[in-house]
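Given as structure tokens, the chain that follows is alone and in the form predicted alone.
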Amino acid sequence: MRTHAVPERTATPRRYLMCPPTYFEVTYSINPWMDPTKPVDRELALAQWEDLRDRYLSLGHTVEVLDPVPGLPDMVFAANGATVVDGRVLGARFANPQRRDEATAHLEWFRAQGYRDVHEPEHVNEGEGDFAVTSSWLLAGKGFRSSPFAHAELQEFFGRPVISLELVDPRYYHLDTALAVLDGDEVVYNPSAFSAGSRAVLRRLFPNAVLATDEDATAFGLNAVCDGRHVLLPQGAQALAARLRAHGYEPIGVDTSELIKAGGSVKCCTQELRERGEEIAVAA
């Protein structure tokens, strides 16, 4: 019998933007996630960050800090502060009034770190929660947070080709818990938290990709972050990990449990810095 052989995978140095969960609290619910009757063990999501944070290190990456801010507990999930690609900064504008400070925080880090092409958005985007950036498309959520007039001002500002998907379960409010990007232009996805339409948009451009499923993404294993080799995911999505093994890659579990309270996991409390080092500016 004929087998195909499992690609080798090469990881690449990343750069990453991560915020303590110093503050970090569930109060209100902005997402199904969200149930401020339960405690919530502040020590053990600094735990448990810190151990994301030590992982990246410990496979060469870089991480940068952005200081955490009075009063928003969800700054720890970074990845909605901004989308970063060639070193130009797409800021967020959020949907829910109790992240919108959020926003500011990270423009203000950005320009302080001699960015010198940073855009306040006109339409709400939360960042890296809905853009997903592959080598041909950026890949743009949309249905419960993000604005679709917000597309055309992504596609606009970096002047690469956006495709737009529609969220159709509110558990899968983002994008980044629905969909990761693997490596170039390999996507791992829950078929079901899509559109009839974008689900046929997804297997037409992706005729390769890794399939998930509710059971996956209820574990948040979308929500992953992966270096062209290695995949940081909950440690809970044991099923997609061996999905993603057969693939070629190397998943790593890592515990989340107490931010994924407040309905973020991996991918959430890591922003992407995408770079041309001649276009950043290094602050003095």
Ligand SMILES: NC(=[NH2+])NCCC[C@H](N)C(=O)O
Given for the second form:
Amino acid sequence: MRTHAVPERTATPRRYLMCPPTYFEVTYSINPWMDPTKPVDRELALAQWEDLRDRYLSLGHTVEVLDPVPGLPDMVFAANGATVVDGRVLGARFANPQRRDEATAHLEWFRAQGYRDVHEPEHVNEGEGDFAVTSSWLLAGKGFRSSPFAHAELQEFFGRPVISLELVDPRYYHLDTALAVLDGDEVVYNPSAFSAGSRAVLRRLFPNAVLATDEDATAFGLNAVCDGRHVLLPQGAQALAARLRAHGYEPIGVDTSELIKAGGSVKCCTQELRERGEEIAVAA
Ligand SMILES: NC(=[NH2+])NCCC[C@H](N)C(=O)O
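So that was the form predicted alone. Now I'd like the form predicted together with the ligand, please.
Complete assembly follows, chain above in first position.
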């Protein structure tokens, strides 16, 4: 019998930025999940969002709240509005005109909070929708939303090596629908979302990754948030939750059924505010 110890996982306190779905609706379609002919229950969306926020709070995390803006129904997906690493902020530039003004709301919030290093990007990037942070690398998705030029801009701004990954399935239009960072350099991903070359890159960098299936991914299981130990993910992704448990993580299923109607779930609603890393000054 093969025995291997399941590692003990440790949670570290995080700071998240979220935006309530006060004006949530599906009136346009910019990804295959969005069907404007189907009704959404905004009150239920709000209750699901509050439940997610309360779970973060009960795990000891901090949640900052961005004021929602009327006319921006996708603003609940706060992960798309910026990328914050080492307390420095790279703003977003949305691919679709319907979401463009969200980028301004995020930039204003960071400036009002006193963040000093706030950069308005030149190229299209949808924040943590396409950018993920591991201890060694920044992972960057392209193919549907973020521009490959934004990957170079990401690397130059943060001074961390960027690994470009090509997304090939329109259902997984953002990196955070196909891959989640668990802890350090540990990730979980769905290989079928990536081009052959990107799959090989992922195998090389993350030989011990937890692998997900299309079934996990269509339940939005990769749209997960991990604090090093707890993994918050949509409750429908049960097979993935079991696999994460076998790797020592503690999965926590949450109901995000209304938000999934717009093509987003746990991670999309959660932008991580990373205050400090190893102090290697970019402008040194
Ligand atoms: N981080 C995410 N994947 N966010 C989901 C964004 C959903 C939004 N309706 C869009 O298509 O842009």
